[in-house]
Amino acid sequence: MAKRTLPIEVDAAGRTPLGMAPAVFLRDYWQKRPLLIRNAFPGFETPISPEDLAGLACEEAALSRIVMHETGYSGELDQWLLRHGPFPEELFPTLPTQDWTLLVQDVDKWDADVAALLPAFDFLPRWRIDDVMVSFAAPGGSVGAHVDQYDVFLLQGLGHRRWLVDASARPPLEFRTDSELKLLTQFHPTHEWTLGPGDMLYLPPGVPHHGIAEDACLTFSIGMRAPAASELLGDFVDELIEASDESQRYADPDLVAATDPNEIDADAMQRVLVALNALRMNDPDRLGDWFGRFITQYRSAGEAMPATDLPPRIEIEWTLTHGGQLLRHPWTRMAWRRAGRGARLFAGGLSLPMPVRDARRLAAATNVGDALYAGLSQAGRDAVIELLAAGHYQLPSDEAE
């Protein structure tokens, strides 16, 4: 990762949401330095009310946590409560006037004028966009001084939120024992911030902060996909030993006679490594076809289901030339890569084979209606009604899985 300088602040005033070229912000910001953006949506009025966020987080299949904070009045109590949903309709007129956080994941996925606020961000790859969380937060409320390994953008949707921020070079990462919730032992903010409904403050990987709402807020975290390394080494060794041949195994043709009996010498240890690159995925288009699909599955909270009843292709195709529309499943993640002469498009962990123009013009689609399907080659209509079968699409009469 590059050095981290300080952080800086700028106005938009109605520019682009980064107040700034694209290019000057991946440039000189991104995962290098926090970066404020004044009236980064000017005007920006909340497409989601706290009351729909509580009715959300009441749903069974929504990801919810409420996170308290509890304090003496001397300071002696310091203690970090977390409730995971989905939450009883009556909880939320029992709880205090203060000091509690509602966060809901994915809501992007549920509501499609949060999901609106996406295409801002196509300075970035949408596949690296993982979902937009949003929290309520009483008076005082917060989720601790803390540390997220992905990027993230925080806008403020209302009220106001005060952001401490420690943008040291080698900041203390020592986590909390006595919490559920991953909380910093010490926090040093170097910079202080409070944003108010269309201010956005953008963090790189790594940088230790803490929001504190100074009044009944509402903040819309959109944050990035950043799968560890050992997420990728484990999806990929099973990839490979998937795709592996038992007849490649651990050889010796060149034995000599050992000394020692006992050794497990240098040769065998050369011989270890070349049992191990046999499993080696030279073939990028290989490579590529699996991280395809690994990174339009990973992390997903929920995922489209098979259809059942599935009418004939003629009458799909029949409803599409009638002003019907294939809507793309809400969990569906859909990114597309050059492969050969053409391309795979990927959609929730399936490759599929077309012409670029195809993938293209489908992964950027979130329906598909006559005049696209018709502009489909073979391969892009057949993908079409594969993914329908296969949930990824559907009818406007489905209901959502």
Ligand code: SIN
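The term rigid core refers to the most C-alpha atoms you can superpose between the two forms while keeping them within 1.5 Å. Numbering follows the first chain given and starts at 1. Note that the structure is predicted; figures quoted are calculated from it, not measured. Compared with the form predicted in complex with the named molecule:
Here Val274 counts as shifted, since its C-alpha moves by at least 2 Å between these two forms after the core is aligned. Core-superposed comparison between these two forms: CA of Phe175 displaced by less than 2 Å. In this overlay on the rigid core, Thr194 has a C-alpha that sits less than 2 Å away from its partner position between these two forms.
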Given for the second form:
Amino acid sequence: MAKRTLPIEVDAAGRTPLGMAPAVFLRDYWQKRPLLIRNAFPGFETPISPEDLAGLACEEAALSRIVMHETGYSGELDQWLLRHGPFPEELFPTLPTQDWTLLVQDVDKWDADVAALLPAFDFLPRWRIDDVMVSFAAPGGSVGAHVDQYDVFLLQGLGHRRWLVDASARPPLEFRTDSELKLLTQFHPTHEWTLGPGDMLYLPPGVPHHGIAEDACLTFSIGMRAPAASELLGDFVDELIEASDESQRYADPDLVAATDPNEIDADAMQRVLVALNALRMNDPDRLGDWFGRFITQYRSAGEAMPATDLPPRIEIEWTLTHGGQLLRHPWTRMAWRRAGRGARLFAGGLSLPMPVRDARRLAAATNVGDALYAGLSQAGRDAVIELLAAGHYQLPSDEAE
Ligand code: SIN
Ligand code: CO
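Beyond the form predicted on its own, can we have the form predicted in complex with the named molecule?
Entire complex below, previous chain first.
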């Protein structure tokens, strides 16, 4: 069969943000090759202004950075400066007219209009999505040529950014040691595109790229997260150790006289496996329950705090029947999995049993109102109250943390 050459650029013309069916994108591009999608969001209007982004960068709890590139008058310098926020408001008017970028992570947790971009990516598991990072760049602003460890969708929000991408099979990946920014020592772009509002570039992990602001521009990076195998193992093993009982030990009641007392023989290794298996490492429900708790907490820069002076349940339910809504804490991630005859809803590291229908509905809803609550089973309603006590939902009058 003739090998198909896949396009690296498509025009979505507003049909779908990917310019193709999600199944085709996932099969041909996801984690495999970059794709430029023109008109992914036609007529795109930025959900956040540069001024509001700068305002957010002044907040103590927001994760923000400013990257500046100093080249000197005749380009004799090549110095990258990185400053971490929060920034004083007075800083912004003093910044130069070019060559700097302000980047703010997790803007979706602070701004509901930015979070409203996420449903466009519902072809991916939500728990794979890390955040929406928003950058504002003055003309010439860039963070240098680099690679990211995670897949990213770079959606142009305002102005224009020129992206240089090395889509070759084995790009050089050595880092410069003179900057915290992990810039590449060598960068040989194979593609160059200028993106305007509504255009989007998808990059799999490990693809060298460099985006330079052509004019003052805002870029939305919808970034993924994927735990390292070592992180998975470390967390799971910690949990197994915590639940283990020291009396569960390597045991050898079947021992026969050694032919060589210094040999670790095949029977001994079999007993090692028996001792490890006693930890129930390979029990799929145990693994699934741990993973759900792990992944709904993983890489979270903020967390819900248990509620203080919560009104009695009867009052909470009265609030719901009178139009009140419980608002999911912006940092609370939810996911669910089938377990036994029902499901487990995972929320910010908690695991709650309930019917599949309830878990599905709660995981999909950011707010719980009367209709949703009344339609839940007893287990589902109990879980909502438990999640409220743990701070994963907030009563409307509560201050967002
Ligand atoms: C940016 O928005 O300036 C940088 C995003 C990236 O390269 O990942
Ligand atoms: Co990047």
